[in-house]
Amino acid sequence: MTKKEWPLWEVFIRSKAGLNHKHVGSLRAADAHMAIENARDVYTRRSEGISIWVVESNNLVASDPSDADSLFEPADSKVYRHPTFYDVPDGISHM
């Protein structure tokens, strides 16, 4: 009999303060409802989360950092994009 490995997790915490998900770590589950539970248990000991997110590692796809020129250049030719034509209304605090 082979010795199977549990896939890789990544943890996304939302903490009482925050607006959106950050990456706090990696830890390993046979699945994902035990996933939650073990992240709950590590990254979360202190009720520092309100929401907790996670994703199998090998369901990550990210950009490669050599590509950044290409992959980034379209946003730089959109000015109207930029907040920089807006008026923030007073009090307003996350935007």
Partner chain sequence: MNSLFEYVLRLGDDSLILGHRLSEWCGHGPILEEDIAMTNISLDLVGQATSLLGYAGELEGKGRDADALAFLRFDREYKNLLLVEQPNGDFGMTMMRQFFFDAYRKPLFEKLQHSSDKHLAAIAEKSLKETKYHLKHSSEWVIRLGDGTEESNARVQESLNTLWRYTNELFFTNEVDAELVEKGIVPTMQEIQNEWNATVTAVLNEATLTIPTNNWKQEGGRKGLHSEHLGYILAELQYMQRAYPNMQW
Given for the second form:
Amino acid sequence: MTKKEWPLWEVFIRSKAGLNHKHVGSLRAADAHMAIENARDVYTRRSEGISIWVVESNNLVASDPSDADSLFEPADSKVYRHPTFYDVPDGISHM
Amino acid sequence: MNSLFEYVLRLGDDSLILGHRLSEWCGHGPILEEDIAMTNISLDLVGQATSLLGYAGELEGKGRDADALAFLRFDREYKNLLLVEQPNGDFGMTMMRQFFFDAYRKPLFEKLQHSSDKHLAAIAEKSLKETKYHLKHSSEWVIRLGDGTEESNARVQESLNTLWRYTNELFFTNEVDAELVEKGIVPTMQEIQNEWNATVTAVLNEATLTIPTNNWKQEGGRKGLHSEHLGYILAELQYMQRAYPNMQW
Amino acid sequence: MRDINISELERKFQEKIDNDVKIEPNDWMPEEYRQTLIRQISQHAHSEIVGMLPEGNWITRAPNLRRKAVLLAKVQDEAGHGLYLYSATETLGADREETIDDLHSGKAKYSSIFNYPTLTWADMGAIGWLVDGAAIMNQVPLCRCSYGPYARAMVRVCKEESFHQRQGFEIMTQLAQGTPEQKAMAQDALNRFWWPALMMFGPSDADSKHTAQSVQWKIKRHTNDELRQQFVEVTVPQAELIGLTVPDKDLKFNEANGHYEFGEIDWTEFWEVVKGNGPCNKDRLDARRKAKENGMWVREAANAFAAKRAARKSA
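Based on the form predicted on its own presented above, generate the structure block for the form predicted in complex with its partner chain.
Once more the chain from above appears, this time first in line as the rest of the complex follows.
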């Protein structure tokens, strides 16, 4: 049987003004127009969104979980990037 | 005759019967996403029917509410278009029917949202937002199917040929319209028809479909003279209310 | 890539699960974990989709406009839930179309409850109240399932389903307080759906082959019998409150331990329905196959058009 299935799309929804688009799931659609409409019908039935992004799943690049140690752990030791690293004398405010 | 009651009843019956037809698809759509989309449209139409028939009941002033009008009239008292009671057929037939209807409803609600009748204007304003989306959805599908494969083109052309005869009735007018136009409550049908022609021509062209030259036209729905299909719709729609009269559900 | 042997990977995997760290699509996982999830999630998805049919059966006959809109919205939600769940199986590399073909060929199962017919309007009440009630009991613990995409889909499903059970109970309450005909209709629906609802929790723990491993992997958090008992505990008082009688002559409240005791499920009936011999198995699968076949030309046309549109754009 020849492959007739529509491509898979990942859906990102902005739930309200000022917030980031957030991944909510995926769906099937033949083209981008349809993907947006399907995302509206599937993922915003209860007013969950005010803006939609869709991207074909094939076009999404993800980091490799086996690289997680080298990608993310080095940041853990850089505690000086966080304000709590520093001592501020008592009596100082607005800092 | 209470002209505004009659006019609002027409709008309400169109929504009710088309909403009913679309709801028959629920669980049987060509793909899950489209099942959900058609149900959304059906839900919008049932919501419109509820508002419109509720208002019609108020205008009539005989104590009938939306449910009484939707479920307890006799066949000849329904005033919906013949178009909306036509069977679903295949998905292409359903989309073509929807497209013809949406292309008429959108300009109609655009005008009615400025009606001097505030209640009707409010319903039109809310329904317009829904209808714009319906039209986008149905016209995209007509284009996709028309300009898709050889098979889809042939199928949807056949649907077009079948449904074309019911499109003239979209612009039906009689003394009801004349009176309401005169009072500035509703637009003239000519305005609606012009827009409909433009939309339909553009979309069907893009869909590479041919407008039938056959100008055989059917009408009767607006006068309560329906096709045989309506009786079966009502048999289902009214079943509970007829079998168990005067009960709360 | 570093050379780590399988047992080391398995140890790390189980350690994550024990620490309640979610497993995500690209993470290493034992093949059996993947297969168990694909089986369970797709079975769940199929149940949502097949579950649209018995209720869809009453949409055009709903008794008033409010009930019609509610029922439409509910059945549509089930389509949505099926879709969220198919999405979750796709993250495990199980293609939706193939998953659905397994349903159509009879290879994949779905909840046996949907093989019972909906004969009266009261069945819409009984399904919402009992079937969705049982489903929620099964589903709430799944929101904490170890597999991230499944857990997230279930959070969404549970949030949306909260109205499903309420609308069903509202229908039942209205009928139970209505005319004698309405009350009889409600009682009849309860009589027909009570036992199939108890069967929804699956075979008893002694006969359930997947439970132990699934509990260890935190795909499952409670056994079938625990969930079934919990369902009986909350549902029986609800029936009493609206004046309906649970059709089980052995049902009694044990004052000593504070729990309900109930009669034996007809497991022969359960296995027959699972095997395909329920009243509606054939109708349900036929309807699903027909929807797919009738939609084939539509899906092909959309693909063909998308290709043309893309070609025109790049031309």
